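This document starts with one chain, in the form predicted on its own, laid out as structure tokens.
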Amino acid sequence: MRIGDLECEIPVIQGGMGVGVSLSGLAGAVTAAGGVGIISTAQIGYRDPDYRKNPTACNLAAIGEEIKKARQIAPTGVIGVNIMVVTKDYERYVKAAVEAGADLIISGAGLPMELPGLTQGSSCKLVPIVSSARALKVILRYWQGHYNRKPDAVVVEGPMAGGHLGFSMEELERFIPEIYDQCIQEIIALASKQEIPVIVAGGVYTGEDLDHYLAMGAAGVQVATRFVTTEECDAHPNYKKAYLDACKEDIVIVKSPVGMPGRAIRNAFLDRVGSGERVVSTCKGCITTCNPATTPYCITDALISAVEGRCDEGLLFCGSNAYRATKIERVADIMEEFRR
């Protein structure tokens, strides 16, 4: 798979998952064995001892830091990071992972209208998040009329996907996978006339699933659920777990704080928002749609409870196939079997 000037052996990119689900630790791994490791700017400095204090300082300063560890895991390959457009102080992120040598950057949660100005200058290859062809038209159409440029390769992301999803409950309750490969289908139409690479996410579990999305025309897949309960994931043990124990009937669609509905695996903590209690402690500051004075939940608080064990008391994002893993992997075997 090639993006750009960049090359990988095997056409996977990991997918970002914050709060600290993928990090230094599992983007290494993914991207020594072949593939293209990502880390989840989200809250990435949560584990500093000055976090609280200052969140922002920390998350910028562990971007740099991040990397560089990964880069120790993977000396030669591709390493990116993942960028929410909706994040407080997008741009300062976006700069801190340029400065840092991110070989690429994925952005969604938006569309990041003005990513390649952010870059310019930079080797940094930019990858949008798209859930529809509309939305790629406005990406094509804005960022050829200000920067004379196109995206490097797009994702598109669809509803099976975890976390925060790009898409309304009304759409997501009326989802048939069939109506969504005809999406994916008009992306690609789209994208291939100007020799854009695509990228599937959203639901991608197998190497018979890659299959499917190749004989499509896309380039490759991102896959994200897939890599939480492997050795190297820098998520806890107890929420890797949580992925093992879970059952096809645990995995809900919620309403996040943030505006926006997402995938998580119901738990003790969901019950008791869902019960009307409201758990807000101070804000962080970490995404720009969210209101402190009347959101049910820190959902900063909530995801950094999940990924250091305390899963009866966190929000636990995931994809809709998270209840078909049944043991602890290897990120390299997992790669194997996404081997053309």
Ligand SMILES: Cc1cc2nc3c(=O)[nH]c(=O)nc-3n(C[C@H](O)[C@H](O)[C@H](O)COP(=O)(O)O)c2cc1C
The other form holds:
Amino acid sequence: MRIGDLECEIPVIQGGMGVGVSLSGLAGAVTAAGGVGIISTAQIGYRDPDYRKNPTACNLAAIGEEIKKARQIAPTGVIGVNIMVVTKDYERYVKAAVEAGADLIISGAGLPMELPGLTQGSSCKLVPIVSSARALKVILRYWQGHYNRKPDAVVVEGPMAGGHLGFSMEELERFIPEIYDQCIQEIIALASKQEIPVIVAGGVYTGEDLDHYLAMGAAGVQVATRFVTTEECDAHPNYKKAYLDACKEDIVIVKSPVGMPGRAIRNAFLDRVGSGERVVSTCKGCITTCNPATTPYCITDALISAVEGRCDEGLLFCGSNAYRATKIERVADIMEEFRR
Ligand SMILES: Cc1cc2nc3c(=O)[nH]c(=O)nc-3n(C[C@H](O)[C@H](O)[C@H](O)COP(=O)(O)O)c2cc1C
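For comparison with the form predicted on its own, please write out the form predicted in complex with the ligand.
Okay, now the whole complex, with that chain kicking things off.
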């Protein structure tokens, strides 16, 4: 797979997973195995002793540290970051990632309209995440008009994905994979006119899934959920166990404080929130679209609790395939299944 002048052996990008689920451990392992490892910058500095006092400073410092550690694991190969557009101080995160030498930035949860301006003069590749051809058209027009450039690749994220989803509740019910394939086809047709590689995300679990999208004209796939149940994933073992224990019925759509639907494993925490309890602590002002006065819970605290293994107090984001994991795997073994 090629993205600009970047090349990797296996056409798999590991999807960025916040908070703390994809850091240097997972990203480094995926890159070392021939794919593209992605570090999520969402509250990336949460383990810093000063995090509660100054989250942004800790997050910005951790971007460089995690990229450096990932490069120690995978001295050659492509390492990128995922930065959500709704991150407060988004610009500073982008600049920190460029300074730290990220090979590419993948950016969704909003349209990354100003990304080219923030990375001007660097060779960092820019990869927006979209869920519709309409969103891609808006980005293409704006980037062309304002920056005279196009995305180096585009990730199309479908309704089977994990974390926040770029769909309404109604669309999530309607878009079964067969129907969403038509949207993917439309996006591939649009992108291919400008020779932009398309990476398909959401529900990709096996090599056969990869073949399906390659046959449709995609350049590769982005895979997240499958990598959670690996030795190298940066989450606490309890987080991985929650995936192993989950059955299909446990995987639910939740309304996230960020203002978008999300997919997660039903647990004691979601039951408390569902019964109307408000679980809010001091506001860290991390997400531009969250309103601390009305939010049912602090998403940052809920995601930190989960990744640290206090799963009953936390939000366990997952993709629709999370129930399929039956054992902890090694990243290299998974990647071999995707070698073509
Ligand atoms: C635990 C978890 C956390 C995620 N966090 C983020 C995130 O912080 N930013 C983002 O853009 N996508 C996030 N995603 C989405 C993934 O990057 C990926 O595109 C998607 O989950 C792919 O579908 P799959 O999980 O079925 O493979 C997350 C997914 C999971 C499972």
